[in-house]
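Next up: just one chain, as structure tokens, the form predicted alone.
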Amino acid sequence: MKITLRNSPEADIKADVLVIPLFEEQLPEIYTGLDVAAGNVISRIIGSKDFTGKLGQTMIIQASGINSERLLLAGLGKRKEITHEKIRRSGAKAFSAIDSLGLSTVAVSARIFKGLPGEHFLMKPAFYFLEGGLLGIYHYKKYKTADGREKTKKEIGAVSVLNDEARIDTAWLQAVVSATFFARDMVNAPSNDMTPSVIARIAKKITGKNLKVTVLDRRKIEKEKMCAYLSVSKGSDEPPKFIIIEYKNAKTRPVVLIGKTITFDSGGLDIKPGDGMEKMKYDMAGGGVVLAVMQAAAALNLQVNLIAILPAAENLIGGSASRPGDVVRTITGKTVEIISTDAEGRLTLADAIGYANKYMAPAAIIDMATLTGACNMAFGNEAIAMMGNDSQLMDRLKAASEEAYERVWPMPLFEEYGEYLKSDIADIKNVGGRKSALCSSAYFLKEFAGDTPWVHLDIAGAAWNDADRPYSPKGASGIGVRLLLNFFRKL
């Protein structure tokens, strides 16, 4: 999609549709000339109360007297109550209406945003309108055949932003949207087409300066004694792939991103209920997000030093599958008693964290994982659970999350949670029981982070939408991409 900035009168622009965002008020003077050119149609509709400017309200009008074929009025709500999230949601409603009509060229007037207080905005207000709009028109159609698909419609191919004196960062906008779509595509893909080997191939195809990809196969993983990680894939014919992506564009110690990458989670011998198990393809959402962030970092030439680790594996049932009660050794030498084979993600992350500490001297480690059902129970789709051992790192992530509206919520890691994980026969066990499952699972990872600044982000509730949300359709949400990119932008 091509996004261009243009400084020209709204009435002169030629497009399939011209979008005019409006607050709940009378038609502002800035649009008087446009209204007159269009035969006063905007003021008549506002005067009749057919369009009030309520947040999320849209109205499409066949235009005459101007060069665009249609006008779309998009409600922003009350000016005094405006936030970047409300601007996103208004944009999502507007672009959804455009997408449903199959219109391909869009012009958006940014004139209304002039003078809005910007101290709480990382980006300019028009950016959020476009961001919400473009994120909201995502479709996953790879497996839709011609017979099973809606009648083919045009897709939005070009967007012009008019009279945006602040000049939005179009490169950043396109990178953010592209990365989010990339993550959604990976997670929405069925597990038979998104195996550890496939993800390794996708990682190797990421292009950009300062990128290096290394993939450890089973033999090399065994050599590193990452037996906790290996135990997860023992029941599957699909070989594990330990994927490392390095992006070095700064003379600093690296920040290591680790994404849980279980391409399908049956629960192993502690098998999950059949109802809804098809959704367990999303258990690699953390890995998909981390890979998308690395792609965007290279595309944007971010001045950071990043390393991503994706410990990819499939958790299935087979004759050689790990059993409850097995004891496995991690790369750190610490032994783990497997109480539940359905608590497999933390086994892969423990070895990935240990590997990072052993070889990469990280300035910080951030892991992202669909780790616990308890997170879903606690937060639903509304927040990411955050736990860690470094308050400054957590505060910076929280600030980045609020601006992106990919909100994190800090949870405690009390020392007492260590008691929940005590094993009779090993150094630690992989679950602490149903009580405090959210916090004790993170405490398990803390045992492997050591003194390295570390934050765990549990996205189990927010990584998958069971219904459409304002700018995140049903299915994979891609949550975490904008959070991490905002975090690194602020660095």
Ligand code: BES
The other form holds:
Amino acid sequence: MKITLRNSPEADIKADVLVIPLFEEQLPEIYTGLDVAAGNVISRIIGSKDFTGKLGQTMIIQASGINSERLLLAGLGKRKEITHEKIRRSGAKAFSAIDSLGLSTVAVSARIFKGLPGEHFLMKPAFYFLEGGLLGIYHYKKYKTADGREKTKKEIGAVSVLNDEARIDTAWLQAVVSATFFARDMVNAPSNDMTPSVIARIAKKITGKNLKVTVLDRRKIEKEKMCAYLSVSKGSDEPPKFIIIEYKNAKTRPVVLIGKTITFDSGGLDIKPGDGMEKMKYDMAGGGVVLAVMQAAAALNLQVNLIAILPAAENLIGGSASRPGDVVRTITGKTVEIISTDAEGRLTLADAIGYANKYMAPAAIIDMATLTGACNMAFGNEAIAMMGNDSQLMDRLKAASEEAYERVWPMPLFEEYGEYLKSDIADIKNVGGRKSALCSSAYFLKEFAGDTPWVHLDIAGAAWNDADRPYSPKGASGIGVRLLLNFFRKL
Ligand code: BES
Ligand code: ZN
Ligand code: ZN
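Any chance you could show the form predicted in complex with this ligand after that form predicted alone?
Let's see the whole complex now, leading with the same chain.
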């Protein structure tokens, strides 16, 4: 999709639909010219109270007297109460109306956003309207064949932003939208088509300046003695792939992003209940998000040094599967007793964190993982649980998260959780008990991070929408993409 900035009178623009965002109650003077050209239709509708400008209200009118075929009025609510999230939601309602009509060229007037209280926003106000609008029109259609309407329906092809004095960052907009869609596509894909080998291939296809992709296969993983990670894939015929993506565009030490990439989590011999097991295709969401962030970083030519690691594996129950009680060695030398084969994510992450520390001299490690059902229980779809050993890094992630409205929420790493993880025969066990699952799982990772500044983001709740959300439809949310990109923008 093409997004362009244009400066010409609204009435002159030729589009399938011209979007006019409005605050509550009155038609501002800036639109008098347009209103007159359109035969006073806007002021009449506002006068009749059919359209009040309430947040999220939309109204489509067939227009005459102007070059666009239709007008779409979009309510922003009260001017004094505006937030960036309200602007996103207003944009989402507007674009969803446009999408369901199958219109293809869209013009959005940005005049109303001028002088808005919002100097503290990271982006310009009109940016959020487009961001919410475009993120919301995602559909995952890859496997639909018979649904003719869906297939033939036109999609939004070109968007112009009119008279935006603040000149929104269209490159950034384009990048966050396509990275979020890329992550959602990967996570929505069924596990039979999103195996570790497929993800390795997708990673290799990501092109861009300063990008380098390396994939360690089973033999090399054995050589590195990443046996905790290997133990997870033993029950599957799909070979593990340890995927490393480097993006070097700064001389600083790298920030290492590690994404949990379990392409399907059956639980292993500690098998999960059948009810809802199909959702465990999204256990690679951390990896999908991290990969999307790398692609966007390269597309935007960000001045950062980033490395992504995706320790990809499938957790099944074949004849060679790991057993509860098995002891495995990690790359750090630490041994782990596998209490539950369903606590597989932390086994893969422990080796990935160890690998990063051994070879990459990271300035910081950020891992993103659908790690615990407890996270889902605690937060529903609303937040990412955050734990780590570096409060400065966590504060910066929190600030970036608020601006993206991809909210992180801090949880504790009490020393006592170390006791929960004591094994009778190995250095540590992989489960600290049901009651502490969210915090003790992070504590397990902390034991492998060492002195490196490290933050763990548990996205088990937020990575998958159980129902449609304002600009994130049911299914994979792609949460984390904008959080991390904002974090690097502010760096
Ligand atoms: N992938 C799951 C966590 C999960 C559950 C993510 C539900 C999304 C939705 C993870 O591998 C897992 O099974 N964790 C166990 C850990 C337990 C055995 C300590 C869990 O949370 O039940
Ligand atoms: Zn599991
Ligand atoms: Zn899992």
